[in-house]
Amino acid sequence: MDELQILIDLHKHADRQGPGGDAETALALDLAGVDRAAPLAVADIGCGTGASALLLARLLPNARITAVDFLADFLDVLQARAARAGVAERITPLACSMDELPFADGQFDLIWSEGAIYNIGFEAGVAGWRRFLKPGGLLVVSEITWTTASRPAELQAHWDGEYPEIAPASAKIGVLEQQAYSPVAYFTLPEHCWLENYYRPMQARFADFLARQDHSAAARAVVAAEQREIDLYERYKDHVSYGVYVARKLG
């Protein structure tokens, strides 16, 4: 098994793929002002299985919503899901790079995407997704910030690693602007977005996932991984968290 199996094993049976919580979700939603009566048009970009998508159908009742994932397993758990919380008509599933969509021009109200953009880069990201809004639509994305001007070297290090475009929010809302968007709002994910939602449910995967892989090396060294980074966390979490940015296309 390579190890991309080895994390879809991993990752495929959790609530999230990465830190968030419904309340802030709401929150976002919220300050990016949508009318949630409108018959809106919405992308959900790097879905997962599907928690944010599930809920914006919820606060979202006559919107469409159109979940993008390129792993068909996380698709496949998100629609189950979906039919069990009785959304399923509202939501469409699509297998598909976020570098390579097939949307047209002008096409979405709301594109949205929480703990996900890194896999391209958040200017790439920003970039490429503007020619699917509509005049005016709205950007909302969840990217990994650093919350300090300075960190511990062994922070730095880690995330310097792993994703080199790690930067602090002004610099993001910077690319915003570049981009032609106009920053509306920002914030960062509370400690409960990262340990009870994302880490703690996690670690109490890892013995079960283990057990499936037979302890393998392979999956011996994503639990490793994963843990180290939570060790991180748990010693740096006043330098680092995830920003929340909602902009407004401009033009």
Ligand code: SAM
Contents of the next structure:
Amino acid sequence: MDELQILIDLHKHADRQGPGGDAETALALDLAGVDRAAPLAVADIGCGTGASALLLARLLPNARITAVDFLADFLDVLQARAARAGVAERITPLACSMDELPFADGQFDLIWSEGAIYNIGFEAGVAGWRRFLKPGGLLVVSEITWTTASRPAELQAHWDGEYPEIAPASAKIGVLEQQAYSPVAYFTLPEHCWLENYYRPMQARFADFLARQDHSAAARAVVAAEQREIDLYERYKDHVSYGVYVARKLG
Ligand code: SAM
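Instead of the form predicted alone shown above, give the structure for the form predicted together with the named molecule, please.
Now the complete complex, all chains and molecules, led by this one.
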């Protein structure tokens, strides 16, 4: 089994594939100030198994949501969850890469993306997705962010290797301004979004995952890498989090 299939097996049984929380998704929606009763056209990009898409479908009862992920396995889980929640007819899954989206200019009132834009980079993502928003449309995006001006060398070295675009919120907000968005709001994800909502449930899946994978060397390497990331977060959580950015398209 290749590494991607192994990662899918670890993550597809989860409610979410990255740090976040229902209360924080709802807070971002409040800060965006959308009319919840409106028939909004929404895209959730990098939706995974549907943590935010399913909540948005509940909170926006007249919205239609296009849920995009390049992994069909995750979208299959999302569809099953949507059916159980009674919102399947308002969520359209789309298996597609986030840098080759087939959307029309001005198609969406709201573009949502939690813990996913790093796959193509924050600047490329906010620049590339802008044209899909209506004038005045809203972008809500979470992005790994430094929360202090300086940080320990070990943490800096880790993220310089993983994602050199990591930066403080001031720089991310600057990118939004340069790309012709007006920043509306910003907050950071609190610790429980990482530990209780994401890392602890993942750790609880390790044993069954390793059993399904016959304790292969590749599966053990995946668990070890995830555990290293968890250890790093727990050691240095004062310095790093996801920032949640809400911005309005200008023009
Ligand atoms: N938004 C979900 C959540 O918060 O639970 C998932 C976050 S997960 C960290 C990142 C997601 O982006 C995964 O579901 C992954 O399959 C998806 N992804 C990665 N690269 C992608 C790409 N190029 N195009 C579309 N989706 C991608």
